[in-house]
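Listed next as structure tokens is one chain, alone, in the form predicted on its own.
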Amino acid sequence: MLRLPPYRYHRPRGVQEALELLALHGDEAMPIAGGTDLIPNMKHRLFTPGELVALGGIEAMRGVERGEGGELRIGAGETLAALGRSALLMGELPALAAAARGVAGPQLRNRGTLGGNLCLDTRCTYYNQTAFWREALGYCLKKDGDVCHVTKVGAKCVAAHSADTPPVLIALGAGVEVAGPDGVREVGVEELFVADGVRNVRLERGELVVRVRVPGTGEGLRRLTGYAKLRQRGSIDFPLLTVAVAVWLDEEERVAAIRGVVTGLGSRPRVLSGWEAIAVGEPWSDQLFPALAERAHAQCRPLENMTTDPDWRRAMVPVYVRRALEGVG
């Protein structure tokens, strides 16, 4: 049986109290929301915080509401289950609702949160193992070792980003509100991530993601979204590939803007390049899909950081890009 290391559990009622607890305990403290990823990682001794600061009782981090200019504001503490069944999201951002519904299984979605999914730790075949297993291998660059078993060198960790909601939010141009000891700052979801498998989220020690902001569509435009996910089983499994698409159409149903984002292939989500040159100004139709899928395939080269064959995962890129495009609505 894998047991948790010893820790103390704190239950603040407000964001400021949570920040004060994180500041007080410093490197010994970690925030916990649903705990669906952190608790297994603690059992594997990937993290051993002595102080856990629970965010589940903070009402200010909940809610889905409309702001000025059609902006949608989503609390980072909203559960994935609640987002998956939100009438507002299903009506306006169906890809985000679908991504939330696609995370793990129902028990985990009932506990896991949007903020937790945004800050999900990267994953790798050689990292997400028990301490006994990792010791037998000599550990790895991400935790306790000095060599990456994927690249065979110690230069850079390539553990994969495997969260479902960030690629949709990046495609939508969303941002997050981050609260910390120095106040609240805003950062785009795309800028939140860096290509570093050890720590791929630009958050300073003691900072919390408290809210996500999705901008409105803009006057005279209609926004459509699509989402597709590749995994070994239809539930529970982390994605081997996730594709998110956002399209803005003008009044003549021509493409005014388009963004495609993939994840599960590298340490951060990747915005696909060259799609604007293919689609902008063209009527929105399935005639565009083959060129967009081929452009995505040319850019994506998975690594051996997951249990499945990277060549097969790459072959699935155009397949799932087309599925995401076909599901745009």
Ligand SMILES: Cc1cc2nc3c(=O)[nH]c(=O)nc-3n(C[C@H](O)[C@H](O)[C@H](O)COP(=O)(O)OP(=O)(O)OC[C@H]3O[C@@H](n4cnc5c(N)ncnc54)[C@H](O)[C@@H]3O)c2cc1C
The other form holds:
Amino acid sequence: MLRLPPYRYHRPRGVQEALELLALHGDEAMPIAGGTDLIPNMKHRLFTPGELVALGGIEAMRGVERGEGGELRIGAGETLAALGRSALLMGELPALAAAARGVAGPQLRNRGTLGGNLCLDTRCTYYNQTAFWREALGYCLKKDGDVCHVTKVGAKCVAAHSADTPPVLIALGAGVEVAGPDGVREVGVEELFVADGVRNVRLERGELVVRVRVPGTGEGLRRLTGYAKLRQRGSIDFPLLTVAVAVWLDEEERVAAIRGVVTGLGSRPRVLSGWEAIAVGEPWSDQLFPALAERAHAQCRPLENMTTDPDWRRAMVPVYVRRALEGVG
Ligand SMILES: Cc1cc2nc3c(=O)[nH]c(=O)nc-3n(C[C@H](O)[C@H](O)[C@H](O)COP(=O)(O)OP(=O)(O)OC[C@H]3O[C@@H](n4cnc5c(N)ncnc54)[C@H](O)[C@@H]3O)c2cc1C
Ligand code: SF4
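Switch from the form predicted on its own to the form predicted together with the ligand and print that structure.
Starting with the chain above, the whole complex follows.
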């Protein structure tokens, strides 16, 4: 049985109290929301925080509500289960609700939160293992070692970004409110991530994601979203590939804007390039799908950071892009 390392558990009732606890305990402290990623990682000794600052009792980080200009404001502490059955999301952003429903399995979605999903640690075959397993291999440069067993050369970790909701949020042009010792700042979800598998989330120690903001649709436009996920077991697994699509149509049902985002391949979600040139100004129809899928295939090259064959994952890119496009609604 894998045991947790010792820790103290703090239960702040507000964001300010949580920030003060994180500042007080510095490098020893980590926030914990649902704990569905952090607790297994602690058992594997990937993280050993002596102080856990629990976010579950912070009411200000809850709720799904409409702001100005049609914006949707979603508390980072909302569970994935709640988002997956939110009538507001299912009506307006069905891909986000579907992505939330596609995470892990029901028990984990009841605990796991949107904030935890945004701040999920990257994953790799050589990293998500017990301390004993990793020690036998001489560790790796993401944790305790100095070699990468995937690239074999160089000093770069390419562990995979493996969270389902960020690609949808990036496709939608969403942002997050980040609270820290110096106040609240806003950052686009796309800019939240960097291509560094060691730590791919641009948050300073002691900062918290408190809210996600999805902009309104825009004057005279209709917004549609689509989502498709490849995984080994449909009942529980992390994505081997996630595809998110957002399309804005004008009053004549022509494409005014389109964004496609994939993840599960590299250390950060990837915005697909070249889609606007293919689709903008065209009537929205499945005639566009082959060219969009082909453009995605040309630019996605998975690495051997997961147990499944990268060539097969690459071959699945156009298949899942088409599925996401076919499911747009
Ligand atoms: C078997 C299994 C299958 C899974 N499958 C999937 C899957 O298919 N797709 C997927 O996306 N995920 C999957 N997960 C991972 C996880 O369940 C989800 O990503 C979940 O959303 C994490 O949220 P949490 O609240 O539990 O995060 P936690 O475990 O509490 O935290 C995760 C990380 O985020 C930090 N954090 C949490 N909240 C905040 C915040 N508000 N501000 C700043 N930092 C914060 C924590 O310090 C920690 O570093 C799976 C997990 C397991 C165990
Ligand atoms: S990609 Fe390399 S450095 Fe990163 S976790 Fe995997 S083996 Fe370690």
